[in-house]
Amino acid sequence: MSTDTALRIDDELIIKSLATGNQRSEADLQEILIRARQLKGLEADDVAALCTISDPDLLKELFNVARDVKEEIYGRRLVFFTPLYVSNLCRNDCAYCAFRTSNKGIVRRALTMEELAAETASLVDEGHKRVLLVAGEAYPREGFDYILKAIDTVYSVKRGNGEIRRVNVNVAPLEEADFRRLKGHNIGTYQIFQETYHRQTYGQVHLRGRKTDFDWRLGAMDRAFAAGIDDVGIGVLFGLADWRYELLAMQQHIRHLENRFGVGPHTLSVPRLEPAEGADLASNPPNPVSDLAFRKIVAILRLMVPYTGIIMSTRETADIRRETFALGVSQISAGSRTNPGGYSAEDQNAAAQFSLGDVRSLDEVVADVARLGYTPSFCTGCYRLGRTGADFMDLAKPGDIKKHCDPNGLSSFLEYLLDYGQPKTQEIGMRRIADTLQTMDPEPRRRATAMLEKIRQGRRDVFC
C-alpha cells in the first residue's frame, strides 16, 4: 500500500458526528442554517445534523439558504463545459463502469491525434470553450505522453472565432514527476474522484488494477499540489456507500488539503450511479440515492464549502439539473458524450461509459438556462490571468469573485450568442443580458457594458 499521504479518513469521527447529528433539535438546525449564511462553512457535526432534515419547512429553509449562499458568492451564473473522452482503454476492473477491463462487449479505442482534432473541431463549432479531457486508466504505446499530446492537440484547433480556451483533465492518479509535466501543458483543473471514501466498499467495487489501491488514489491531490498544480477537483460517485458518510469523508479530504496546502478544491462533483453496459452494479446501486436526498447533498455541500464550485453533469435528467441550479450548482456540462469519438462519429453513443440523463444539445441547454433566469458563462479568464489556488480563494471566500465573473460571464455569453446561438436562443439570451445589467452594481455594470460593446464590434475573448 502507498503511504505518501498523511490523510486518513477517520471513520470513528464520522460515526460520532452522525450519532450527534441525530440528536439535534429543530432549534439547533435553525441555528446552523443561520450560521451558514455567514459564508464561513460548517463543521462536521453541523453537516451531519443537516443530513437529518426531513421536515418540509426545514427542507425549504435549507434549500433557500443554499440558493442565497451560492448567489452571494457566484451570482446567477452557470459555467458551461463538456467532457472530451480520448480513450476507453483501461486496466482496472471497477464493478460500476462500462470501461472495466473485464467488459469484453465494447470496442476499445484511443483516438489518434487526427481523430481528436476532428472531435475538438466539432465541439468548437458548437460553441464550447471549456472541455474536460477524460481517459481510461491505461494509455497507448507512448504511455502518459499520449495525454500530453492530446492536450496540445485540443489547444491547437482554431475554427473561425472559436477555440478551446481551457482544458481540464481527468486522468489516472500520477506520480509527482508526471503531475509536474501535466502542469507544464497549460491545463486548467486536475480532477479525480475517490469514487467512495468508504474503504470497505471501495475494496468491494474495485476488483483489479492500480485503482484497487485506496491510499494511492487518496493521495493523488497531495502529489498534484506538491507538483505545483493548485487548481483541483474532487468528487464522489454517489450510490456506492451511505451518502451521509461520503459528505463527512469529503469534508475531511477538503480540510486536509486546506491545512496542508492552504487551498481546498476548486470544484466538487456529485455524480450518481447510472446504468452502464457490462456493469450490473451500476443499475443496482448498493446505497441508492433518492432525488430528495440528492437535492440535500447539493444544498449541504454548498453550505459546507460555500466558496467551492459544484459541478452537475448530464448523468442527471434535465428536470433534476434544473432543480439543483437553485441549490448551489455553479458549473454544468452540456451536449455531452461519454465515449471516444462521440462528437464526430456516426454512432455517438457507442461504448459510452454510462447512460446520460440529459441528451439535449448545447444550444438547447443554453436557451433553457437563460430562460430560467441564469447567465450561461463560457469564461476562462481566471485561470488565464493566474487567479487560481489561493488567489482565487481570496476572492471567492468573501464573495468578491463576482466583480470579475459577472462581466466575464456576460462577455463570453454574448460571444456565444453572436457566433453560435440559434435565433430563438439569441432572443432569449439578449433579454437575459439586458436584465442582468440592470441588477449589477455600478462599477461591474460599467465594466461589463464596455466589454459587451467590444464583442459587438467584433472583438473576441474579452475578459478582466
Contents of the next structure:
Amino acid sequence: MSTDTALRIDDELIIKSLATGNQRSEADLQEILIRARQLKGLEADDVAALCTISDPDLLKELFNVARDVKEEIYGRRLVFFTPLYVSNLCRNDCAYCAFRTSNKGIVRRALTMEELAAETASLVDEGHKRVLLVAGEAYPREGFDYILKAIDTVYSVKRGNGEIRRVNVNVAPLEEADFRRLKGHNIGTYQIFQETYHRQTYGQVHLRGRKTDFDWRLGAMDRAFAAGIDDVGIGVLFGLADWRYELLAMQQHIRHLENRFGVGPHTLSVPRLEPAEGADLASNPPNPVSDLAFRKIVAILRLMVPYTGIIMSTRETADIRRETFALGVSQISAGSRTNPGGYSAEDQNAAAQFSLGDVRSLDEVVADVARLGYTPSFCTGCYRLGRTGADFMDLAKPGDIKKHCDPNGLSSFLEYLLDYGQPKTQEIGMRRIADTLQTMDPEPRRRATAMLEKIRQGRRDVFC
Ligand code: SAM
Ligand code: SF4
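Now that you have shown the form predicted on its own, what about the form predicted together with S-adenosylmethionine?
After this comes the whole thing, all chains and molecules, with the earlier chain placed first.
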C-alpha cells in the first residue's frame, strides 16, 4: 500500500497521452487490441490511442475484443437493479439537474418512512431484489439520519417470497464518520459520480452549495475506504467535458484507489446528459457525446479495467442499451422512475430528475434481455457472503467468479420467473435457463442444477 494521500488529476499527463494517441499507426492499434484481449487492462497511452479509432474495420475489431473480454469475465449475465429516489430536496445548483436549488418551479418532497415502505413494496412486487437509493443533497429535519432510517426501512419490507436484499446508495459525499455510520447500515455499494474530472468545467456547472468543492468530491472514495466501505462505484456524467479527457482522468482515479487501498471501484457508471426540467444545459451539452462515441466509451472502459462492472441506466434508449450489453455492460437498471414516490404514489407531482430513454417495465426488459441470449440476474450473493472489495477482485480475476455468478444468476432468475414473470417471459426465460445449462462446465452446471431444483421445490434466496 502506498502512502499517497490526496488524488490530483494530472492534467499534463492526460494532454500528453491524448497528443501521442493521435500519432499511433494502425499496426500500433492492432497491437494494443491484441494485448487488451489478454485481460491485463490498458495504460494511459493505450486508452488515448483507442479513443482515436474511426476506421470502420478497426472499430469493429475494438467492439469484438470488448465483447470477448466481457464474455470471458462476466459470461452472458446481466445484473438487474432499480433506482429508488427518496428525496429531491437539494441545496446545490448543478446546471444540468432538475433538482437544482435554483429550480423554483418544481414540487419537492422527501418521502416519509411510510411512503418509502409503500414504494419499496411496489418494487418488491415487481420482482426487484436490488435498489440504488438516491437523494439530493439536503435532508429533512433529522439530517443524514434520514438516509440511515431510509435504508433500514427498505430492508424491513417483506412481501410474500420477496424483499430487497441489497441497498446500494448514491448520496452526496460524506465525512469519514458518516461513511462509517453508512457502512453500519449494511449497504452494498456506495456510489458517487465526479460528474467531470475537468476542474474548470466542474467549476462552470456547479454553481452553489457544497458540491462546488471539486476536491471534496474527488476525495469521497478515499474517505469511504478509510471508513471501511470497500465496495464503491464511480462515474462520469458524459456531455460536460471532452469524453477522452474523462476516460484518462477516471483511469487515474482508479489507479489511485488501487495503489492506496489495494482495490479499485467495483463499478463504473456512464450516464450521458438527458434533458431535465429547469436545467437548459442538460439539453445543450457543452461536449455532446454521439451514440458512436458512447459505444466506444463502453468498449474502451471494458478493456481498460476488465474486472470492473459497468452500469447502464435507463437514461439510454432500449436500442443503445442493447448495443452496449455486448460491449461490456454488466449491470442494468430497469423499470426506473426518477421522482420520489414514482413507483407507488397516487400523487405523481414530485419532479423527476431527468427524462428517461427506456421506460419499459422490469418484466419487458427481462424478456427482451433473455431473448437476446443474456441471463437476467437478481443475485445478491457476493456481498452477503462478504465477497467484496479485494476478496471479490481476487475471485473475479482468475475468472473464478463465473463458478459462483453463473449458478447464482440462474437461481435468482428462476426465482424471478416463478414469482413475478408474465407467462410469455416465463416461456422465454425457461428456455434461456435450459440453454445456459448446456453451455456450462460440469462443476458449475452440477451446482446450478441442484440450486434450481431447490427453487422449484419452493426454497428462495439460494446462492453459493
Ligand atoms: N445529489 C447527489 C449528487 O449529486 O451527488 C446524489 C446523486 S444525483 C441525484 C444522481 C446523479 O444523476 C448525479 O450524480 C448526476 O450524474 C446524474 N444526473 C443529474 N442530472 C442529470 C441529467 N440531466 N441527465 C443525466 N444524469 C443526470
Ligand atoms: Fe442536487 Fe445531485 Fe441534482 Fe446536483 S445532481 S442538483 S447535487 S440532486
